[in-house]
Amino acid sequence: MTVRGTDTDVLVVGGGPVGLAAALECRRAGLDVVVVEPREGAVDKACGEGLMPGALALLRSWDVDPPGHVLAGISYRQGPRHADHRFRGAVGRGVRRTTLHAALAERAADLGATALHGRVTALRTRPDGTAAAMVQSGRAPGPPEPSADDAATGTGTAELTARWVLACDGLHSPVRRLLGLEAAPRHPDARRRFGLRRHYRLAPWDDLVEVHWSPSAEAYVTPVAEDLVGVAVLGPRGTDLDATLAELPELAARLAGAAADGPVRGAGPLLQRSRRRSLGPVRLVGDASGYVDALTGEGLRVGFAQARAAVATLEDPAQYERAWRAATRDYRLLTSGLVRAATSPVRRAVVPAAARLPGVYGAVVERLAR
């Protein structure tokens, strides 16, 4: 059902998972949906890779169940001290980022949402209220032809409009900084904090996500598969995975001897914030409407609950505006008084109160995990 003049409803911009959850939210409610995307195959990321019960929940919703291992709970842990706490009642999943991105596009093909490869290098709003983006690719549909040094590269930009565009093209979303929506940190250096994640070929010793807390860092060990777990590292700028295990003995110790599998990715900084998350036809989904920090774990689920938002209200701004403060209030207002912890003098003190406190702490797992 293609509005009349346009060449899809909406315009998916980033087809990473929370895309592609928008693009099947978008075919489920019967709108016709393009996602651009410049990665070929599965897309990799720097991430903790466990979905929090909720995220889990959200992608059976869309008929998508990927593979992965059993996550029951999360556990601090600083030297002899840990606070552990299973969830009560459904638990989440670890699964490999490659994984869940393949699951994510097959269904998304199925439905009938149409993926091209390619870049969307400017945007603008039409006299008549749709978008109309650029997009820098060989197989970007409709006029001008390519030329012909564009037909022997492979390569070639045309103009795709669309009712609706939702950007889920991640932290560093060009699309924000095209349409001048970037907002600068309000603390740029105390948090400026950044992730690093290596897999390791070994089986799982539990089914919880471990957050081991060094001095300066802190090292999320999931399981994601039989024989494999993933490790991610948050930290201030320059903090070294190998170094910051090096710190953790228990940790170290159970890695001992383990084969790496791939190489260690890297991202940041985390926190990034944005003016606002609509501007005409335009909406910010998931990371690209603002990020706070890996450190509570559960930001697909942020993202994929925005994603749903955003395709609900897409005839209303403000109601989005609305939605989205809704869907990422407790992510934004507990991750933040945690990072503010974690990166100051109390720092060493999370993981004792933790434990000494386990009711409030699994309060807080709790409410984040849903």
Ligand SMILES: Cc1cc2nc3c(=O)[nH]c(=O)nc-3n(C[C@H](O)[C@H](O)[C@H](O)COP(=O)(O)OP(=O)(O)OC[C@H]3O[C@@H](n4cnc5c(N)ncnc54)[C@H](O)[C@@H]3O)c2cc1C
Second form
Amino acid sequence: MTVRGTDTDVLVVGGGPVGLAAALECRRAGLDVVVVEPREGAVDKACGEGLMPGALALLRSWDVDPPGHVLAGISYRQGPRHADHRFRGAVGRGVRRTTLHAALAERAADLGATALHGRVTALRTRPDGTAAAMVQSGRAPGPPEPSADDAATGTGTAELTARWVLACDGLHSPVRRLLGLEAAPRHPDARRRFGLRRHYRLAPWDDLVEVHWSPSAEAYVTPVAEDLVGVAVLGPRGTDLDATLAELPELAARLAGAAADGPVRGAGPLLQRSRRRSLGPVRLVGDASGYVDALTGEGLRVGFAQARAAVATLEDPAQYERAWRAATRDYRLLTSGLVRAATSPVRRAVVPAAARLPGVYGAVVERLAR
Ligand SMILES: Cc1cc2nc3c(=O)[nH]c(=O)nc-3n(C[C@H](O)[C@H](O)[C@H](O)COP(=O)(O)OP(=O)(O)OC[C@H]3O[C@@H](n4cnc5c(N)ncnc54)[C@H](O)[C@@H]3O)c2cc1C
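To test you: the structure above is the form predicted on its own. What is the structure of the form predicted together with the named molecule?
Next comes the full complex, and the chain you just saw is listed first.
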């Protein structure tokens, strides 16, 4: 079913994990969907790569089951102190971003989603309430057709119309900016945080995600395969991955001698806010709709839940707003609170408090994992 007068029912801007999840939901709802993504192949990104149990459950609902390494819980560590919580129900999984991307993209293609290699550069609402996007394309496998002038180079700009647009274009969402939906961060610049990630070729030594707290940054370690471990470091502007590891002798000793696998990737500033999640036929979904921090590692779970909610409420933007708030409430409250503690003098008390209050620590982990 395609709404009359448009090229597709739904245009998904951004073929990251949330955009692909949204495409899967669209196909399940019988909607035609085009996913526009500028990057080719299996897309990589700075990410801790921990899929919480809730994220894994949503993936399974789409018949997506990427290989990885079991994650049985979360361990906060500072010097000799640690607070360990093992998930009470289903476990999570550490999955390489490229593996996750390949599995989602394959399933989306199987279900008939159209992948378009390109970048959305402009967006407008048409008088009939549908949307028109300018897509700067590479060699496009489907609509829009490049103009004759562009055919020689295989690139071009063309208009693609859709009944709805799901903006899944990430932390620094161009669509959010184009539509004026960006909200200023509440934090002063000094509290802004950034993320870095590198992989190491070695066998995982733990089935818990270890979060090592240095004086100014957190390094969290996720096993993603039988011979591969990811280390993501979160901290203020200028945080250096090796310098952070040098402050964490227990973790540095584990990694000593292991070969780095691939480059260091970075992301940030992490805190991003949107004024609202809907404008006309456009919905902001995933990181594009706002992001708090990676400290609690459940961006994917929350993004997948938003993708499901966005497709279920396409006809009713107010309902999406309510569903978005419900899907992100725990994440916004608990992660903001933890980041506030992590960026204040209370920081050094976080791990000792978690160790002293295992019931509270466990309840927070359970709440964020589902
Ligand atoms: C350091 C770090 C560690 C993290 N650790 C975890 C973790 O352990 N577990 C977890 O669940 N989450 C984690 N997260 C969060 C998680 O990575 C994000 O929540 C997730 O990637 C959001 O997916 P997304 O599809 O919304 O955005 P993205 O993955 O950023 O995808 C957006 C896509 O949009 C595309 N795009 C951008 N502009 C355009 C345009 N103009 N036109 C078309 N396409 C466009 C981009 O190329 C990109 O592929 C972490 C984040 C960071 C930074």
